[in-house]
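The form predicted together with its partner chain is given below as one chain in structure tokens.
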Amino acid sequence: MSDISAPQSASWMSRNKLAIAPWLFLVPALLFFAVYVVMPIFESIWLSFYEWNGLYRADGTSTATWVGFDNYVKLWDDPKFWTSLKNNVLWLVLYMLAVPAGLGIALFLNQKTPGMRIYKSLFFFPFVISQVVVGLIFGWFYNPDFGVVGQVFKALYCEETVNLVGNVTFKCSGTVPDILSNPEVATYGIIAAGLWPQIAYCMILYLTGLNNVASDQIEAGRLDGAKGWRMLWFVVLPQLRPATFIAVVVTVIGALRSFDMIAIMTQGGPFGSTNVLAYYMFETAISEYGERYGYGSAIATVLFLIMLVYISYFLWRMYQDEKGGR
């Protein structure tokens, strides 16, 4: 009898508690997350239409003017934009290298010796470091004067001599290469410094996958012949495809995002030459010569509807996992 008449006498929340109780345990992360993500990345877009310098009158209104799409114009014509599109382009390519690269290291730690964990953790170290310390890393192994590169160009091509007076000269065969400072080879240089944290990163997603690789499928394969690369194409590489997966995803995103090492090796120089968009949407955004918010947002805007095309693949992906799973 009390089964009965119990729901009459509940409370209104304690009827609809199941349709309630989501948002109540929602509510405080989505507030934030509207806050500080979603709103601001309309207003970026609201204002890449404005010119703005940041600044707001007395009053507290703000001082930006709609220029519509002036903005947009203007990236077209700035030879800036593009040379940075083209970096970013070929951030993308290049950094793709870190994937085979990450999987054929993790193929080559993928024994059991002793002391085998040690060796895979160490080899995932420079994942873990800032890449603010990547870039400085490299900055200096890259230095022609005090750098590694400077001093084994050294031992190869020069001579040293030492005079009366006991001060070494050197004679070279050839200036010493300095890497960052040529705007033909500058950008290929941090690309390189930046593959190295993320070549470790694709390697323990692999060492991961490799781990649950079915052996009796290994097995199979290997009773019908299969062996080495054969194996590993049409055997192990299927089983691996969800490592691959994120593999990619997080290397397009990291190219795409390639702001810090670019910050502490060249800062976009020689000319400009290793700017990409991150870094020259800063650079317009808060730059010694005052802000200009409005066009660094369209910069941002650009790089927004790139990342999209991503983003969109990367959901699309998940929706079919999800309505495949329960």
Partner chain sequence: MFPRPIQSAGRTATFAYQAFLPVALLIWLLPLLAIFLTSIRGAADINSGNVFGWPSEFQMASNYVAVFTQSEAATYMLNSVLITVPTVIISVALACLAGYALAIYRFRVAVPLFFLFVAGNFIPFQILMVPVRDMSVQTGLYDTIAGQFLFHAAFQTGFCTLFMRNFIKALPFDLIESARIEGVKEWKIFWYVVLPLVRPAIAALAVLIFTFVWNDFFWANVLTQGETAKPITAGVRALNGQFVNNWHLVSAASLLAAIPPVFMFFLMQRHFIAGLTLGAVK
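Let's compare: the form predicted together with its partner chain is above, so bring in the form predicted alone.
Excluded here are partners and other molecules; the one chain stands alone.
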């Protein structure tokens, strides 16, 4: 779009300054994005066709060996890869609980009652703390010796006795649950920890959306006899579509790139049962016992392609919504 106020005798720069101005701000960001995001993606894909331990020869040449699609063939027969992929799907399914949970909390907090600001601050708190801190907190929470889970179990199923010396012992009717050491439930425990800050994030999105809900539509719905679930479904939720869209996109991406919680709470254990693709890639390629950069790049490429499918779909939906709103 050219500047119609500029005379035709003016320079090309003056006549097109309105079209050029946005690019002057975008070019630095696009340059950094290309160098630090786009180029590493293509380099990782290229490296996935090699077998390389990260070393170079004395003359500076790489020791990488071209193996073609061998790394991807090995992935097909790798049980750890399929366990990681299954856990990613589990993360994706259960992580979506953050969207309705965030909506429910936002509806509760969107009331004009005394002390509601304090409640909003308390529910907002998990969002501002680091994922590492969340992992440490829930690691202590699940600890069978001094954690909340262990203490509750002892209070319900154990009998406390004191001997003559004064030592306290517990006689329990069962074994104190150690969630993070049980391969069958450890992944669920980590997902529950991850849901805590994710629900807070979705709650913030919905609180912002509820502030923009048209009051006249609410009043019209009440005049038509809508209340409760009918009011929520037919009047409120349609106006929260933008917030829901963003909440779903961010939640899906967060589930697929889950790494921090696993690295802090279990390091992929026990016996690799809590691995996801992101952590398995780290463990294979750049951890202390890894140095299989080609194989790790193949895992990263698979994860990238999965995320690319979701992101492309969401971008297409966003484009269709923008196109329909014009």
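Residue numbers count along the first chain shown, from 1. What you see is a predicted model; the values in this text were computed from it and never measured. Rigid core: the largest C-alpha set superposing within 1.5 Å between the two forms.
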Compare the position of the CA of residue 26 between these two forms after a rigid core fit and state whether the shift reaches 2 Å.
-> yes
Is residue 305 one of the residues whose Cα moves 2 Å or more between these two forms, with the core superposed?
-> no
